[in-house]
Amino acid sequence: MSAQPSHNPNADPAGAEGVWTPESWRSRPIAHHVLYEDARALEGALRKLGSLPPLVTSWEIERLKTLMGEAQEGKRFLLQGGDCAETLDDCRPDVITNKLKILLQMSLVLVHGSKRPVIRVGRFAGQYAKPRSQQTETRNGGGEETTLPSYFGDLINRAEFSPDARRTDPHLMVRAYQHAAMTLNFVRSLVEGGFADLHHPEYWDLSFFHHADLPPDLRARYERMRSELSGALRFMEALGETSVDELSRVEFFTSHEALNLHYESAQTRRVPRRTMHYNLTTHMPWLGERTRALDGAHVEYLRGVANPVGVKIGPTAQPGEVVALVRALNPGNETGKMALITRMGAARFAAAAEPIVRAVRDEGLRVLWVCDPMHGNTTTTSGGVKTRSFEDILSELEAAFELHAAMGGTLGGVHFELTGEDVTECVGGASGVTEGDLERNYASLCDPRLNYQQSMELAFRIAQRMERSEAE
């Protein structure tokens, strides 16, 4: 995988009038390319690809259009969370339960803050892909040093440090493809057979409301809406016409970054009684801060499908160059085609992102503004661990809920990496981990990530906060 990018002199800039198809982005500069050996391998593979079903619908993809469009408005809130990268191992029923229970979970908890319905997004069936900002990886073994092409997930390489497993395999890609398939099979059949148990929130692993180095006005304050919150649900079901059964029966939406574009323009294509072209592997393909560039060969991929597209927003954008960004990715300025997701850090944010939320209010753009208040927070600790401080987390969000709210606009969702499981990666909380905890389960391949209980802390957070906003 190479970042060097190939500059065709000849290539128009994003957004200039010329015929787009799946395969155009072949003539820009590309960031984080992945160069195949095997040029034989890789076309088999992308026709292999070309030839299977769509992970997706067009309607499902229309559909998250429409909410999202709707949370523009102050409507809905958006919740869009889940690993840093998945692994093909971890196409395991109890990982993706407890993923999809976790973001349930939070839903239901924002749902009773916000007084809003919640649009559920998960990271997975194809967050297989993850761009490095090393190309190359060293390791010393048995006193030599060994040089290896750093792992870009199993979408394109493998994990284990050799020199098979670090090369890129085209195979690789539907082998992915076949996972996120196996994955969505399993979350349709268990959103549509109601298998969160939401008719009890007091037996849900809740252990950090007894923590010791909780505050008690913070204990009192979660325990209260936990109550409210079953209480709620519990006299909902009591009326008989909606069950909590049925609650439990919600929509569900994938996305991945599209960061390996052989993978997504491979199963791009129109759909009968639509003459618009849809990325069919994801409801909601999104760009990184690395792959933004506006004559690049992502921007070029992503402004030709029907999606809705988000794009990761860091420090160093500047205002007018989002906008010429919208405006490529939305040329015709469609509501809920756009979720610009903000990645500043704490001590960043409001220096960084007012100018740009102002420049885009003022140019009458129509977006989603999500906040990710992962990506910016990420340290390496003295012993060199990747980690991230739930109160810096915390203090990113309350810094954009406060900047959206003076503009007169609305934050409209959230962005997390986080997991299901009891994992320990990202320090602080009241569930307490600390750096000397991140040794005991640090299981993240990637990026460090919220575990069960500081993903749930976080969701009373917001709901607290969002309770605030509509007293006032």
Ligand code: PEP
Given for the second form:
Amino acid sequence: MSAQPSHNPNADPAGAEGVWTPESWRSRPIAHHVLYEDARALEGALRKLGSLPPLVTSWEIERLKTLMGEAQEGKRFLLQGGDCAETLDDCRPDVITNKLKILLQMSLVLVHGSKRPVIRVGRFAGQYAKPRSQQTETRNGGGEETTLPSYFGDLINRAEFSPDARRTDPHLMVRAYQHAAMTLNFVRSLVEGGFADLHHPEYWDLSFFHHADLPPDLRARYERMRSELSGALRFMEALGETSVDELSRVEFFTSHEALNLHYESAQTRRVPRRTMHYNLTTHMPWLGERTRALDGAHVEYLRGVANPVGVKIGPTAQPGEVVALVRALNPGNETGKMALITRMGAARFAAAAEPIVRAVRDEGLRVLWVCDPMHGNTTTTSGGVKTRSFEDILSELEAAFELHAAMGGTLGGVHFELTGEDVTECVGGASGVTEGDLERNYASLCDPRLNYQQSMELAFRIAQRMERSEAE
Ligand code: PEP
Ligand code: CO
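Mind pulling up the form predicted in complex with the ligand next to the form predicted on its own we just looked at?
Up next: the whole complex, starting with the chain shown before.
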């Protein structure tokens, strides 16, 4: 890829060779690059983006880094979750409220199990860009085959299967930014206003507890935890009228995959009285499995921002490669700066993760270990539908807890694709979604997400696992 001109009004003058600037990624080879046909339209969109107020502040970013540092030391636990691909259409009050509700409720279950405060990080307010394994999509209609570019998320093109919709459009970056701002504005107001009526039992839909297929001992354990939890909530409420309110006035942070570097770098700037650059579109940008090449543009971009950053680590990653990545992204070995998000697949987890965890530990590198049990466990049904099984997800999580404990470390967080809606995208769990149910409400435009009940059940299972570790 040749060097590209910068249109960022916040850009520093081009750095010398080896010197980082928000634009130095432009001279590196780039995977999953977003090409725009109209250079002037791109320039206009980037100017606009760069001139808008930021979505988050450096103060909030530094706070998240501090909290992640504490999670690294086993004093907190990170819960990161949300859609695979957020859409502009889903920027609606009910959808946003349900997303917060599920993250909040899961976090309370986890607090209960782990006896640790939980950091809530949404995959929202910017999770609009998707790397795709296939660059094009072919459909058959009226006996004719049509091939178009794939859908790369609402930040880049549109999902509708037409040549116009699938063309990359730089103006979508501005629209996505505006929708991220609206999402965040609503999140902030809900959080400020104490949105969750936590003490109302009907607010918690735990009907999966009664499912006939649930083994009796598991049902009994769920029931015990539920009654302890509601007892704890009632107790807090009894302390005074504001207690539950205060409990629900909690912090949420945002995160998204830093895929489209045009978008990311347009809002990367220095802020008054700080020397570092911040990506002000989100608190925690992360790199996906497909864009973490050490000499690539994405690592070049991310190495210079002061935000805490995550990197997805898949089953083919080599220990030496991961060590080099951590060194590049966190040269000062700062606490709270770096999350390694493993996504190996249940069957491969132990063998693939062990040498990596060992190498990082032996090199004395400070990272927060997070388990994403979703992306290594995607399967396709005989009918061609992408799904994931609750049992595989749970089994990768269990393996991660076990490995880190066995190696004298700690699993500091979990990363899920989930939604507060009643979708049927993943199979299994006590609520009993089967392959046959998948077509009932499969709403994801990308990867399959856990639904409300599956997410709650997972939180209960993780909490039980953490209770057990506490007791050991
Ligand atoms: C994702 O988180 O949606 C994703 C694409 O993950 P990964 O890079 O781990 O495949
Ligand atoms: Co995904």
